[in-house]
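One chain comes next, on its own, written out as structure tokens in the form predicted alone.
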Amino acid sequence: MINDSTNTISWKSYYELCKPKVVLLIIFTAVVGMFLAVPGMVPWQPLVFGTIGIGLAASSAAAINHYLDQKFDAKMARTKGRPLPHGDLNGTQVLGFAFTIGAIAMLVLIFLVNELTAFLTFLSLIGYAVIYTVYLKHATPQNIVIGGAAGAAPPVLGWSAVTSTIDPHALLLFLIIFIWTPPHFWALAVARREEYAKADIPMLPVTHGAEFTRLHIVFYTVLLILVSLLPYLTGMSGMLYLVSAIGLGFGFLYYAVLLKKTADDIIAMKAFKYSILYLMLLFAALLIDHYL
């Protein structure tokens, strides 16, 4: 019984290393990119193997992030229960897991999808797991703005998995997520600014104050609304998407303005949670509109 319990904990710990909620959002936006790349049904091979490869690569990057951030995670209430600071796994186990699933991801993408997707996915993995986590996160309060490029890549990866090209419309999807990332993450950072300060991570509300950050959340949300109109303005999407983008965008702006007015950390967390729902519903609208 003890061994069974230990094995259960280990598998749950490995699963947690993958940041499953984040990876599911990554996979969803990548799959939407696949469907938007073609007028009809996506061929089964890039759909299945592209999803597997991109998902495994994202999970590998998440596990590497766990390893590199373990001493900082131990200082923050939000992250101190993660497998490494909690002692459920050791560094060797985490790196072994990360490199194994990362290697499988690259092999799947190279041999069963295409080399361009494998290359772009590898760049995204390195961008998040190394460039952002090791350098940007601790070097500048603009960390999430610059580092957001890695997190914005999934629709481009999905598109290239189907077409073996980097399409301008895929880059519009990249731009939407790139602009979405700062207000999304800064809402969390505002609510958890004391934890980031304790861990000595120079997030914007730590270096420039919560009020300054709340103003920037409003600014980026307005910019996001404008950028989200581009798929309609370029003929990529139709009226259903336009109405959805405007409605969802003003919902996001409502929380951003409310946060600016109230300076309430509870509102900050509501804004953070809404931002996730916003992105999911926006990409769902893109997908539905594409087939109507």
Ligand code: HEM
Contents of the next structure:
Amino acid sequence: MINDSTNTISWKSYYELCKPKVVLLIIFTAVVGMFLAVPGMVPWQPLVFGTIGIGLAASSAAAINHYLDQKFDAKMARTKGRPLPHGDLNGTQVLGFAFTIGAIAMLVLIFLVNELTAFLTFLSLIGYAVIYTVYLKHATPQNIVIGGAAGAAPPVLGWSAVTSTIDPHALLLFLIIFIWTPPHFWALAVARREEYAKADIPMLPVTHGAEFTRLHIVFYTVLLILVSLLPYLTGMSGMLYLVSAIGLGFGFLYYAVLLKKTADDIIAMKAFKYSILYLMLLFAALLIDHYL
Ligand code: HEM
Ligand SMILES: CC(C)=CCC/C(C)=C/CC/C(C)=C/COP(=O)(O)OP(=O)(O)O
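Could I have the structure of this protein in the form predicted together with ligand HEM, to go alongside the form predicted alone above?
Whole complex next, starting from this chain.
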């Protein structure tokens, strides 16, 4: 007889392996890339199959990250309840799941979208799941600056799913997420610096201190505001986007400066949460502006 409660735990665990909230935002940025790629409605095939392929590939990368990071995850309060360190799933189950959904993602992208998108998505998957997780994360405090390229790729993937090209406008969207990633992550890392130190992971607040990191959050936030103006300055987006980008950007800067002044970890977590809202609303503004 099937044990219902075990079954529920296991489905929940597989779901958790996918880092669902992160992947949802990744999918959203990819879908915005698709919509911006063409003047009218996006053809349904790249929209549906591109979304499935990119979403499954990002989930596969997240599951591989759970597998490869399990020993480190076990050492940190934030991550020790994850399916592997908590013992809800074993390594074979996690790798089996990751490779299955990763293979489905690749087949969908190769045969139902296009080869360029499949290739770029594969690069992003390897970039996050292997290059960032195995090497960069443990090698340098610039880990997330470099590794951020994988998480910044989805708008380019979405765009190429529709046009089979790497468009310069898509690269602007890449640049926005690339510059957004350090203040997004460092806000959390500042608040969790003792855990990262305990797990011996050389995040910037561990190697260079919290004060230095807070200063870098302000620096990257200013850079982000400037970079976020590029879609308007290049004629890709209009006034609604410009006003949104400036308003949202100054909201981010408010938290960054407040964090620098107060050195308060509660403010750091507020800045981290705001960073997620910022990216979601900025991409929503790009989308709405496109159809005005
Ligand atoms: C190398 C790049 C990145 C790093 C190092 C990073 C790091 C993190 C970390 C450590 C968390 C906390 C997760 C947790 O508490 O379990 C987080 C949460 C989150 N990240 Fe990122 N992130 C990166 C890129 C991205 C990208 C590209 C997106 C979306 C486009 C994103 C969206 C989110 C969201 C939505 C959450 C909240 C998840 C939740 O509440 O469960 N991140 N990020
Ligand atoms: C194919 C494709 C589009 C791939 C996208 C890659 C992807 C899922 C990027 C998200 C980045 C992320 C959640 C980093 C968390 O860092 P961490 O692993 O150091 O955080 P943790 O301590 O919470 O595990």
